[in-house]
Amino acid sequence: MGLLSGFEHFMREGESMAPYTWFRLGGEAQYFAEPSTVDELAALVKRVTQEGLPLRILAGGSNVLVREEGVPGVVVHLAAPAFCQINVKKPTLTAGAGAKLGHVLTVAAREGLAGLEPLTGIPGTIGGALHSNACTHGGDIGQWTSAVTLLTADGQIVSRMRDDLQFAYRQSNLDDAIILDARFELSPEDPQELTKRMQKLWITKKAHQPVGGQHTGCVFKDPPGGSAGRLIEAAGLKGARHGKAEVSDRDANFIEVEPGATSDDVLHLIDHLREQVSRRLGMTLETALEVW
């Protein structure tokens, strides 16, 4: 039986994953499957994990890099409908792992729930924010998850409690299964003050980063109690470029790139930012970006 037979109306060969990346770089998937339902994406890990194949769940696609080699295994997009619901039981919203960061965080202020507004202006799904625990300095997407329910390597439905939950800087303890959706406990607020607020913070955000979004990213995390961007320009590499990558002269923790860029530009540009700012500042960079 091949990986394709009873998965063809939702899985494909050689998909570019240039579309769905906000570098919009990279080589193809192997196999690119879009379930619509969880029955579907069960029977399809069952089968993935039976063949010995890497699984790898693409969120929103602004934190992760592809090789111009292409993704050996199969590549999982979570984005029908079905993994993308958002309701609300106050002061609970639950959302699915599909479901874009930006609409749950307008869906709790409409409703008058506060606790996720800091994470104004990140990009990506819920499934992606938990997998990495979102944050800024106002907080970070953990500390108000109450359950998460999974999907295991062998087809199971789990539902994991806050007591076995871990979160810490820009990493979590749910990369052994795939999120299906979370739950957070959330604080009644005035909708209008959340609203106001969730404005100031977008603004604030946004007139600091490279402008458009799409064809930049994110690449370091920033060291404890410091600014990644901030270490790369005191080594006087804002600015700096390999082939059609640079550095944004906006905040040097993005690089941008331009027509004809390749994912070995901006590879090259990441290991030269991270070998000099060794060099000249005794401090080491540790990639955010996830390269695939």
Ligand SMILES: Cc1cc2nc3c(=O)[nH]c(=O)nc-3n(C[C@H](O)[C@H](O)[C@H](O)COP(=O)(O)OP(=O)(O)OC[C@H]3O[C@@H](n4cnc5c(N)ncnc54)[C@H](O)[C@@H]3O)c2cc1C
The other form holds:
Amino acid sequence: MGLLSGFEHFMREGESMAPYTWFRLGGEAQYFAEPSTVDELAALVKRVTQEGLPLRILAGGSNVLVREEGVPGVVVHLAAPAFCQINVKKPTLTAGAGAKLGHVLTVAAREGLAGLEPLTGIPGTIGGALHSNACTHGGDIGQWTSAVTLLTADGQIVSRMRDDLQFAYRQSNLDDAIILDARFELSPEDPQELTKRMQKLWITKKAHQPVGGQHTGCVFKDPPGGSAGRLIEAAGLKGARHGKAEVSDRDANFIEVEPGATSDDVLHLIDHLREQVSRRLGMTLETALEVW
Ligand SMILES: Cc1cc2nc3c(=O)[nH]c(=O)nc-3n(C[C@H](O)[C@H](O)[C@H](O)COP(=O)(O)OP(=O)(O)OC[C@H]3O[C@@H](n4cnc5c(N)ncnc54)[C@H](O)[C@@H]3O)c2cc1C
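I have the form predicted alone already, so could you send the form predicted together with this ligand?
What follows is the whole complex; the chain from before opens it.
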């Protein structure tokens, strides 16, 4: 039996990954699947595990750079409505892994539920945000998360409760399974106040980061107590470029790409920034961006 057998209605071979990532770069996924139900996803995961192929989950694609060679194995895109539901039972909000973070924040504000609003302006989905504990200086998604439903590699659905969840700066213990949904315990607050606060946060984020359009990515983790962007700037690298990839003039921790850029342009520029910051300032930068 071939890998596609029985899955042809939601799976295909050789799909270009560029349209699915914020950089809009990179080669093809060997197999690309968009299941529309949890049952389809579970059956696919079991088959892929049996075949011993690598499997990756792609959500909003805002923290992934795909290499020009493409991605071997199976890339699963969780975007069907079944994975994007948002339900509120105050003060609890439950969201599917594929729900857009921005949409969840809007629903929370409308319902007068505070907590997640410091994440305003972060692109991507609930699944992506939980996987690497999306954060700003105002807080992180992990601190409001009370339970997560996961699908394991053998197709089992399990719940992980608060005591079994671990979140740290840009990481979590949710990288061993597929996140299906999560529950957040939030605090009641006046919806209008909350909306105003989010508008202010959005304006600040927009003024300092290239959030307006795509063709960009946030590259490094901030070192403890510092800012990767400020280190890159201090090393005189703002505006540095390789091919069609350039360090953003808004925040030096972002790389922006022009039409005609390749993933190799971005990878060369990342290496150059890391090397020069180390040589000139003696600081080691660690990437937050995942390279597939
Ligand atoms: C303009 C811009 C601004 C940004 N600002 C911030 C910021 O302020 N703070 C911050 O923390 N990050 C920031 N980021 C990085 C990025 O937006 C976050 O990491 C975001 O949470 C990624 O979500 P995503 O849905 O796009 O995930 P993707 O990029 O699609 O995936 C990221 C990782 O999560 C995994 N993943 C996704 N969904 C699931 C799932 N359901 N189950 C298991 N694994 C899953 C993927 O396999 C991958 O390993 C920014 C990025 C950009 C481009």
